[in-house]
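Only one chain is shown below, in structure tokens, and it's the form predicted on its own.
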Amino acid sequence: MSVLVPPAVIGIVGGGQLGRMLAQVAQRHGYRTAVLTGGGERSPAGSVADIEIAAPFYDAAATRRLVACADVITWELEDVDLGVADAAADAGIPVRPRPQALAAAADRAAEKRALIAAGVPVAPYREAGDPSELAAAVAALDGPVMLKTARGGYDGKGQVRLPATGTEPVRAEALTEVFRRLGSVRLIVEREVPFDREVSVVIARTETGAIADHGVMENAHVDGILDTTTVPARLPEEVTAAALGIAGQVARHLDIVGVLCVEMFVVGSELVVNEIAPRPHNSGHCTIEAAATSQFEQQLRAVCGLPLGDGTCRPAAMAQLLGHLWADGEPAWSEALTDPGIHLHLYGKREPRPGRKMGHLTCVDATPELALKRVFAARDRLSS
């Protein structure tokens, strides 16, 4: 693998905030960036890139344009048309991570199969393509289950929980209605995991197999959307070691070159893998301040063939900023920043909407609990 040096062009597929933060890091290192937004102009990533290509991911002319100006292609999201990878292969441009890893993460059925092949624990599940298969899956799993669309759906979208029904089976009409409500598409039916904590590991891996992680993050969700992250997670040493081991196992199995996030449930002293994302992740945002080398710099280093940096995190916390904070106008940023240890990151999104991620706050402190207390207080001041 040849090393890409500045001013090489990093081609980023996706115009969101993850691409924005990658582009900012790349430019600080002297690289140039080109972004295929997947939609309109002035996207969060495209607005800071050297080149913005405002077009759908399936636009053949747009993908050719991206490949023509890029020295390497990487991703800020996985649920995309992979035609850009084919165009890159035709032109001899490297794609990192490889498209097979994205295909596994973009489809929950493929994801489950990949995780099982990697030898890591997942919740018992079944696939269902119609109401009759759904009924059979619910009966077989025998307990509270989560229904999830196989493709699409994030931040709690495309999911329905079915409680345990005792000795009475769920009525066929009710399952048909749930199937319709989820779009009459392929589903994954998972037995609900009674977890104690939700955690994630963001790990970087190079072409040569070198890996570096940021420790184990502890996550809290509200209405299916990540609300806060603290690092390090409150776990016994052996569970922390097991979580890091699982993340490395998945990264090696998928032959990741770049960054991978592995989300897990903690059940007592056991771990169950929930989802993966072959890219930087919202739960890794605090690495920008907490680590010498953030998740975005690790992605840059890995895809360019550079040695990985030190991802070790100091105790830190992150709190997400959603669109409802703009309901009465611009939030009171100066009030949040009265604490000199609070860091504000806004994503450059023009239209705030309830549930839409608009930015985040981070803080580094002596303990993750102290850092979390400060980001909560700063976020509360935004509406004061």
Given for the second form:
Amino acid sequence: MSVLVPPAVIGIVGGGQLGRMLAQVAQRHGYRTAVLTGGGERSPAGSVADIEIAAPFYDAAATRRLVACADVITWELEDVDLGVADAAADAGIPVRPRPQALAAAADRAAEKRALIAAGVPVAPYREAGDPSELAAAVAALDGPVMLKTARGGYDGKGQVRLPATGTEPVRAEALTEVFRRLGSVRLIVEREVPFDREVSVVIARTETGAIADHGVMENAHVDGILDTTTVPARLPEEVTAAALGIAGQVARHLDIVGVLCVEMFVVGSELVVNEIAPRPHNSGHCTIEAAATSQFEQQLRAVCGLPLGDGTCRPAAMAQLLGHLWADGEPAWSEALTDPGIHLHLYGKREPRPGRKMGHLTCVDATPELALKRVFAARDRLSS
Ligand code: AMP
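Structure of the form predicted together with ligand AMP, please, following the form predicted on its own?
Expanding to the full complex; the earlier chain stays at the top.
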């Protein structure tokens, strides 16, 4: 594989905060960046990139423009039209990770099949394409279940929990109504996992198969949205080793070149894989301050054919900043920043909406608990 060196152009598909933080690292190294936003101008990634192409992902002329100016194509999201990969293949431009890895993560049914083929544990599940299949799935899984749309769901959107019904069969009309509410689309029906913790592993892999991780992150969600991450997760050594092993197994199976996040539930000393993302992940944001080499630098290194850096994390915590913090205008940044150990990241989004990820705070400290206390305190000061 040829090594791409500065000032090569990194073509990024997706205009969000993950692309923005990749573009920032790329620029620090002297690379140039071109972003296909999938939407409008002045996107979080596009506004820091050298070239912003503000067009939908399916726009053939826009994808050709991206490919024409890029030396490599990478992604900051997976649920995306893959036409850009075809355009890149026609032009002989490498695409990392390859589109098949994205396809496996973009559809929950394909994802389950890929995880099973990779030999890692997943929750018992069924696919359902209509209300009668849904009824059969709910009966077969026999317990509380999560219904998830196969495509398009994120941050808890497109999901409904159905409690256990005991001996009462769920009424067909009720299931038809839930199916309709979820958009009458293909669903995954998944047994609810009684987890003790939620964790994730962010792993980078090169074309030659070298891998590097950042340890295991521990994640807390509020209303289905990642709220905080602490690293390292509070896990026995053997569970940590098993989580890292599972992530490596999935990365090898999907032949990832780039970064992969594997989200898992911890149940006692067992692990169950929830979902994967073939790109940097929200739970890896604290690597910017906690590790010598962040998840974004690892992505850059992997897609450019450079050796991976040291991703080992010092104890750290991240707290998300959502749009509701802007309800009364600009948050009181100076209050949060009175603690000089607090690092502020804002994504440059101009419209704060409730539930929208606007930025995050990170802190590195002697323990993850201390770091978490400080990011919580800083976030509280923003709105007090
Ligand atoms: P997901 O979009 O699949 O990551 O789901 C969002 C959140 O919903 C997860 O982080 C969990 O907190 C919860 N969740 C999803 N699937 C399950 C499950 N099978 N059992 C228990 N909780 C779940």
